[in-house]
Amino acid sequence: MKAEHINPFIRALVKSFDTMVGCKVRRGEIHLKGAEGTPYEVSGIIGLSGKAVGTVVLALSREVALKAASAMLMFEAEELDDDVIDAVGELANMVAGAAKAELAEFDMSVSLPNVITGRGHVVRFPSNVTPICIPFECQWGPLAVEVGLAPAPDATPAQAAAASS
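Put the chain from that sequence into structure form on its own, the form predicted on its own.
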């Protein structure tokens, strides 16, 4: 994946956290994601399809999920209940949707969000995708965006080259 395909996800996360939950985030060192599970307890997952296909994961520590949901819902969330799960799904949707808008050349659609909770869970990316992990820190703790995109099977050669490089 090229930097110009990762940067929209970085900008989308920074803006979504700033505007929706009033929280500044600091980006860490970008790296390839291995097969290991996420170190965080909550993952909002969005599928992408179009001229590129893949997955976006918003991975949050329990504390970040609770505090972000509290800010969005305007009450103090104390457990990972349905309201918190819905808020995490909506945050994942905002990040994926804003990034998708910047990646218009891939004419992508976003799926409905799914949210997984629990320590040590693993989100599998398509086998032809090498996902990138973009870690962040905020006042509430750690979080990350994991992105994996690959050319769609019917993409033109130029689109395939853009998505896979």
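Now that we've seen the form predicted on its own, could you pull up the form predicted together with another copy of the chain?
A single chain, with no partners or molecules, comes next.
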């Protein structure tokens, strides 16, 4: 992925946490996501499809998920119940939605947000996709956005080159 394709996801995460959660985040060092597990117990995941296809994963520690959802819901959430799951899904949806709006050349639409819970779960990407991990810190702990984009099966050569580079 080119930097110009990564930056929309960074801006989308920062803005979504600012406006939805009222929380400033600090970005860490961008790196390639490997197959190893992450310390994140909660993953909001949403697909993108159009002239490129992809996935956005919003990975949160349990604490960050609960605190962010509490701020959105305006009550103190203590369990990963339906309300918290919906809040995390909505955050993932907002991040993906804001980023795809900036990536207009791929004319993508978003699918339904799902939320994976469970200690030690790993979200893997196809081996021909190089997903990027963008870690952040907020007042409640660590979070990350993981993004993988690939050419759509019916993309033109120019679109394919743009999505895969």
